[in-house]
Every structure is written in C-alpha cells, then in structure tokens.
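Form predicted on its own, single chain, as structure tokens, below.
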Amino acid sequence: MQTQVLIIGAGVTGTGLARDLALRGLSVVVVEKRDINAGASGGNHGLLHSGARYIASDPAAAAECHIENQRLKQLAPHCIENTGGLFVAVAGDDERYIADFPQMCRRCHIPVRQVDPKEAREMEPTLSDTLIAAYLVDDATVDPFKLSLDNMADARRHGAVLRRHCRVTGFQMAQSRIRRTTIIDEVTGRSETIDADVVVNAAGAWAGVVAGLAGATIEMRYSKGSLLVTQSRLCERVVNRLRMPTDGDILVPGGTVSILGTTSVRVDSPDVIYPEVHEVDTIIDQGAAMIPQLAVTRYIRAYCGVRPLLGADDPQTSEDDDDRAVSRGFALIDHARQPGAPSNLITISGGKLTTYRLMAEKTADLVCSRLGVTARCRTDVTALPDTVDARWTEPGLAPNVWLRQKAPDDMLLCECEMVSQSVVDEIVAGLQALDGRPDLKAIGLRSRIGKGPCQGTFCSQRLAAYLYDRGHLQGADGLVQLRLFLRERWRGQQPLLWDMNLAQAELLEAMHCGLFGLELEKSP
C-alpha cells in the first residue's frame, strides 16, 4: 500500500488529523492496533473545557481550550450538549483562590459570572448546602466517540483509509527516512507494508513505543485517571470544585447518566490499567463534598484512561508524584531535528480532547510544509458532518426511533438502552463496508449496548445469539467475543461491588458461568 501520509493511532487526534489532511486533498492511511478511541480518547469524562480548570496551573492551555470550545460549538454542535458549567466552593475551600478566580479567568479571556450560592442551588438542587461561592462558565459536554467516528467517516468520504486492528511492528529505513512501515493484522495474522512520504505518530500513550521502533526518543510519563458512571443523571450542568485541580472534583452530565472523576495516578505502562478501589473511595469522598448525593447514589461502572504526558525529563516535575503539575498543552515533535531520528517522522501528543482540532491543524500544517502542499486548513470553518457511522452513540436516539417506527418484528436486543435489531443491522453493515468484521466490542463501541444498568448481563448474550442467527458469527467466535465483551464490562464493575452492583454481578456470574459455562472456554 502506498500513501502520502500514514497516521498511527485512531484516537480523536488521529481521526481529526485524517480529516484535516483529506480535506486538503492528501492521500491518508490510518492504522490502529485496536479500534477507534481505544486509548485516552475513549477514557475521559467527555468534558468540553471552558478552560477555567487550568487558569492557575496552565494559562496557555486554558486559553487554547476556550477558543476551541467556542469553535467546536459552532462546527460540531451535534456532538455537543451545551450544558454550561458551574465552579462551586464549599466551606473550608481556599478563599484566596476563590477571590482570584474571576480575575484569572479574565486574564485568559474566559467569560465568568458570579452567582449567589442560593441561585446556584436553584440551578442544581443536588449541590451541597455548605456552598460559599459559585461561578458560571461556558463548559459543555462532548461525545468523544461520536466526535472521532464522525471525523473518520468524513475523512473516508474524502478518500482516507482506516485499518483497524493493525499494529505497527517495525520500520524499514533508507537514507535517514522511514521508507516502509510494517503492520500486522491482529485478527488475521497477516503482515503488510505501507510506503508513506510522511509518518505521523498519533499513538497517544503509546507514542514513545512507536517512536522507539523508529529509533527516536520521546520522554513520557503515564498518568491514569479513573472515573465513575452514576445510574441516573444528577446535574444539568458540568459541576467543578472551585479549587486547584485534584481528585474527584468534576461531575459531568452525559445523556441519562453523570460521570464523576477523576484521579491522577502515575503508572509504569499504559497497557494494563484498571480502576482501583482506593480511587473509587477517593472520588466519591471528594465529590460528595460538593454534591452529597454522590455518597449514596448507585454507580454502574468505573473506567479509566491514561494521559500521555510529555516532559518526564523536566527536573521540576519528574520527581513530583502529582502529574497535574505537567502542562496540559500539546507537543508537536519534528523528529527531523533529532540526531539519528527519521527525518519524515512527526509525533503529536499531549493536549486535551477539547483541543484535538487545533492539534490536528498544527500537525497537518507541518505535514503539508514537508510535502510542498499549500492547501490551508478547512476544519476551522467547515462543519463536521453528522454521519450515519456515529449516530447510534447518542443517548436516547435508539429508543426514540424504535418507539416511532413501531415495527413489531424489530426486537430489542438491549433493553436498558433500547437498542433494537435494526440498529445492530445498520452498524453491522457499516462495519462490513469498513473491513467486514462485525464483532460485539465494535458494535458496543458504536452504540449504547452494554452501557445501561445491566452492564451487558442480558444484552451481550442476546447480541451474540442474534449475530449467530444472521450468520455474522460462526463456530466458537461468538463465545470468544462474549468473553472479551464481558471481560471489559467486568473491569469496570469489579471496584464497585456493593449493594445492587454485587447482586448484579452474582446474577451475571450465574447466567454466564453457571448456565452457559463461559468460564470453561479457552481465553483468546
């Protein structure tokens, strides 16, 4: 395969870059070792930052966030719920920080308005009655999966190619350039090579590993952040604790649920991570100080992601256990300036979900300068299309369509999120058009199957049975996929096993192990 640009990584930056370059008329191939948003892009709270969270620790990143916040609200409104946000302080919080907050926001050109604590509690009745200060900002929420799927779908519409489950295994060099990239298809086991004029490393937390394969060096550290999903939505706005960023100080509404987070825990590797019980305890304790209901509500799932942070060689921060001191800005690394590194390798890393488009634009500018392409960026003025590929991640859409259509033979496969057979058929058709590989995890990523209170207990086996009936699964494939699907859900359930969650887990075990004997199947 031959292309002008090879992008490694299909997170929000990689897919956004693919769209930017495709709109400029370049040929692009994206390779991803798993599926879209498999890393940090799929492991965040879906917050479209106003920038106010970083006004003290990183004013430059705060200003970038605010500009992109406003731009994305204009260009991708279908991915965003414009909730607004509140920063609130409770008794005992740092009064100096509270007093300085509005001025620090204004220095970063972030609009802010003080509201009386009583008014804030009228806006959000779950807020603590110990509130001492509140400010309105223009935070919002964004669906990160819809954002990436729409970016990739539009990129493909303009000629880009996506290869899922394809891992880079090495580079062949010639005259200090990457001449050929070798990938292996993790499903079929087949190897393939891609010749590209420029290779962009957008592998997120794995950027250092990819760069190392090419003989380049990136100093990175990995900061794990864990989050909890409540069974119901507890707030209409994003609620932030009014203090320097720390654990458990953001509650983000997300469709029918709320997401509470996050932590910052240094880990050695991004490959084996999971939410831990001590993180759950900390998040709930801290969150309950601003919203007491968080101490007694039911949580249906925990999940985590790894922030790829650059600057591990910074003596001021490398020994500091709190990785929140590391900049949330992004780094565009031109490896041509590094001795011994390939001259046609570029790495883009760091940054925020909110600034993904800007990161893609700056990277595409550098790529184009290398290739002598003069076409300018269009993603800053061209609306992101609302594509069929991403429509079923939207909360409430599947039940709305199902109830309106009233088709008696369109059975529900997921009763929690009301996902029907026809929705699954549409997603399967899209996957087949992409690479012909419908599977449970891919369908779950592109819909809300498994995301409701049962966490896959019932819908997983219904979905597998349906795929068998339609001939999409054969032999032991379904059992293998069922195990993978439930393993992923279990990782998020395990640290939450008390009360209803414990009973739910025992029911799942009784059904899938006691009845189906799924634990007896060989692991893939």
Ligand SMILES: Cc1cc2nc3c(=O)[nH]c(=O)nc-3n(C[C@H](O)[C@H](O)[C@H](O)COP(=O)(O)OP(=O)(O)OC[C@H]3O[C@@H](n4cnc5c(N)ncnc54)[C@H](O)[C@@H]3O)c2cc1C
Second form
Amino acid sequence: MQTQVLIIGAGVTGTGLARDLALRGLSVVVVEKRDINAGASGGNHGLLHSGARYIASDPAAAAECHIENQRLKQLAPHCIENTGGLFVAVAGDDERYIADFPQMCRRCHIPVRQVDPKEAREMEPTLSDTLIAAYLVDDATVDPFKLSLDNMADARRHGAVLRRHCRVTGFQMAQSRIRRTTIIDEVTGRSETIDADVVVNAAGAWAGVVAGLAGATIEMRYSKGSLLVTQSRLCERVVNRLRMPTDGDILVPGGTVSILGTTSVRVDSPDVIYPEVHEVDTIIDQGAAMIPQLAVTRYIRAYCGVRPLLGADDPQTSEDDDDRAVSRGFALIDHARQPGAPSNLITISGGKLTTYRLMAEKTADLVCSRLGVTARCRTDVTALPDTVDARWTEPGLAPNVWLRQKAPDDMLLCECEMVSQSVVDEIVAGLQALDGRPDLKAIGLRSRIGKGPCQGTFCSQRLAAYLYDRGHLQGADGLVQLRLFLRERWRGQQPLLWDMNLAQAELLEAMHCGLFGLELEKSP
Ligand SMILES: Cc1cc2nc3c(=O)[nH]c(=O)nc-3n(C[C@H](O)[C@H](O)[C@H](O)COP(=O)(O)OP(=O)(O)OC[C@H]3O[C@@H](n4cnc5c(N)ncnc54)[C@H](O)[C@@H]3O)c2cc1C
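Could you please show the structure of the form predicted together with the ligand, as a counterpart to the form predicted on its own just displayed?
All chains and molecules follow, beginning with the one already shown.
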C-alpha cells in the first residue's frame, strides 16, 4: 500500500489529523492497533475545558483551550452539550486562590462571572451547603467517541483509509528516511508494508515506543487517571473544585450519567492499567466535599486512561514532583532535527481532547511544508459533519427512535439503554463497509450497549445470540468475543464492589459462569 501520509494511532489526534489532511487533498492511511479511541481518547472525562482549570499551572494551555472551546462549540455542536461550568470552593479551601481566580481567568481571556453561593446551589441543588465561593465559566462536555468517529468518517469521505487492528511493528530505513512501515493485522496475523512519504506518530502514550522502533527518542512519563461513572446524572453543569488541580475535583455530566474524577498516578507502562480501589476512595472522598451525594450514590463503572506527559528530562519536573505540574500543552516533534532519527517522521503528543483540532492543524501544516503542499487548513472554518457512523453513541437517542417508530418486531437487545436490533443492524452495516468485522466490542464502542446499570450482564449474551442468528458469528467466535466484552466491563466493575454493584456482579457471574460456563472457555 502506498500513501502520502501514514498516521499511527486512531485517537482523537490521529482521526482529527486524518480529516485535516484529507480536506487539504492529501492521501492518508490511518493504522490503529485496536479500534478508534482505544487509548486516552476513550478514557477521559469528556470535558471541553474552558481553560479555567489551567490558569495557574499552565496559562498558555488555558488560553489555547478557551479558543478551541469556542471554535468547537460552533463547528461540532452535535458532539457537545453546552452545559456551562461552575468552579466552587468549600470551607477550608485556599482563600487566596479563590480571590485571584477571576483575575487569572481574565489574563488568559477566559470569561468568568462570580455567583453567590446561594445562587450556585439553586442552579445545582446537590452542591454542598459549605460552599464559600462560586464562579461560572464556559465549560462544556464533549462525546469523545462521537468526535473521533465523526472525524474519521469525514476523513474517509475525503479518501482517507482506516485500518483497525493493525499494529505498527517496525520501520525499514533508507538514506535516513522511513521507506516502509511494517504492520501486523492482529486478527488475521498477516503482516504487510505501507510506503509513505511522511509518517506521523500519533500513538498517544505509546508515542515513545513507536518512535523507538524508528531509532528516535522521546522522553515520556505516564500519568494514569481514573474516573467513576454514576448511575444517574447528578448535575446539569460541569462542577470543578476551585483550587489548584488535584485528585477528585471535577464532576462532568455525560448525557444521562455523571463522571467523577480524576487521579494522577505515575505508571511504568500504558499497557496494563486499571482503576484501583485506593483511587476510587480518594476520588469519592474529595468529590463528596463539594457534592455530598457522591458519598452515597451508586457508581456503575470505573475506567482509566493514561496521559502521555513529555518532558521527563526537564529538571523543573523531576521524578518526585506531582505530574500535574507537567505542561498539558502539546508537543509537535519534527524528528528531522534529531541526530540519527528519520527525517520523515513527525510525532504529535500530549495536549487535550479540547485542543485536538489545533494539534491536528499544526501537525498538518508541518506535513504539508514537508511535501510542498500549499493547501491551508479548513477544519477551523468547516463544520464537522454529524455522520451515521457516530450516531448511536448519543445517550437517549436509541430509546427515542425506538419509541417513535413503534416497531413491535424491532426487539430490544439492551434494555438499560434501549438499543434495538435495527440499531445493531445499522452499526454492523457500517463496520462491514469499513473492514467487514462486526464484533461485540466494536458494536459496544459505537453504541450504548453494555453502558447501563447491568454493565453487559443481559445485553452481551443477547447481542451475541443475535449476531449468531444473523450469521455474523460462527463457531466459538461468539464465546471468545463475549469473554473479551465482559472482561473489559469487569475491569471497570471490580474496584466498585459494594452494595448494588456486588449483587449485580454476582448475578453476572451466576449467569455467565454458572449457566454458560464461560470461565471454562480459553482466552484468545
Ligand atoms: C484520565 C484522563 C482524563 C482526561 N480528561 C480530559 C478532559 O476532560 N478534557 C480534555 O480535553 N482532555 C482530557 N484528557 C486528555 C485527552 O484524553 C488526550 O489529550 C487525548 O485523548 C489524546 O489523544 P491521542 O489521540 O493523542 O492519544 P490516544 O487516544 O491515546 O490514541 C493513541 C492511539 O494510538 C494507538 N497505537 C499505539 N501504538 C500503536 C501502534 N504500534 N500501532 C498502531 N496504533 C497504535 C493506540 O491504540 C491509541 O488508540 C484526559 C486524559 C486522561 C488520561
């Protein structure tokens, strides 16, 4: 396969870059070792930052966030819920930080309005009655899955190619350039090569590993952040603790649920990560100081992601420092400037979901300068289309459509999120058009299946049975996929095993192990 640009990684950065380059008329191939948003893009808070969180620690990133926040609200409104955000302080919080907050926001051109704590509690009745200060900012929420799926769908409409489950395993060099990239198809085991004029490493936390395959070096640290999902939505707005960023100080609405986070835990590798019990305890303790209900609510799932933090060689951010001190700005690395590294390799890493479009623009500018292409960026003025590929990630859409259509034979496969057979049919058709591989995890990623209170107990086996009926699964495929699907759900359930969750987990075990004997199936 031949292309002008090869992008490694289909997170929000890689998919956003694919769209930018495809809109400029370049030929693009994206390779992803798992599926869209397998990395941090599928493991974050979904907060479209106003920038106010970074005003003290990183004013440049704060200002950048605000500009992109405003732009994305105009260009991708279907991916965003314009909730607004509150920064709140409770008794005992740092009064100097509280007093300086509006001035620091204004310095970064971030609009801010003080509200009386009583007014804030009228807006958000779950807020603590120990509130001492509150400010309104432009925070919003963004559906990261919809964002990346829409970016990739639009990129494909403009000629880009996505290869899922294809891992980059090596590079062949000639005259200090990457001449050929070797990928292995994780499903078929076949390997093949791609010839590209420029290779962009958008592998997120794995950027250092990928660069290393080409003989380039990036100093990286990995900061894991864990998040908890509540069973129902507790606030209308994003609620931030008014203090220097630390653990458990943001509650973000995620459609019908709320997402509480996060932590910053140094890990050795981005590969084996899971939310830990001590993180859950910290997040709940801290969150409950601003919203007491967080101490007693039901959490249906925990998940985590890894922030790739660049700058491990910076003496200002030594090993002992809090990783939150490391810049949340992005790094665009032109390896042509590094001795011994390939001249046609570029790495884009770090940054925020909120600034993905800007990161893509800067990277695409560099790629184009390399290729002598003069086409300018269009993603700053061209709306992101609302595509069919990303339709069913939206909370509440599947039930609305199902109730409106009143089709009695369109059986519900997932009762928590009310996802019907016809929705699954549409997603399967999309996957078949992409690469012909409908599997449980891929369908879960593109819909709300498995995301409700039962966390896959009932819907996973119904979905598998339906796929068998339709001939999309054969032999033992379904059992293997069921195990993979449930294992992923279990990772998020196991640190939350108390009260209702414990009962739900025991039911799941009784059904899937006691009845189906799933634990006896071999792991893939
Ligand atoms: C806990 C947490 C909370 C966050 N909250 C927010 C937030 O609320 N708002 C915000 O704006 N930002 C937030 N962020 C930051 C945001 O999630 C990231 O900046 C963004 O998702 C990074 O996207 P990416 O595409 O660069 O990396 P990733 O999403 O990690 O994508 C990299 C991709 O590369 C693939 N890959 C790796 N190696 C290979 C290989 N060899 N071959 C092929 N593919 C490969 C991976 O599978 C992965 O899919 C948060 C991050 C974390 C961890």
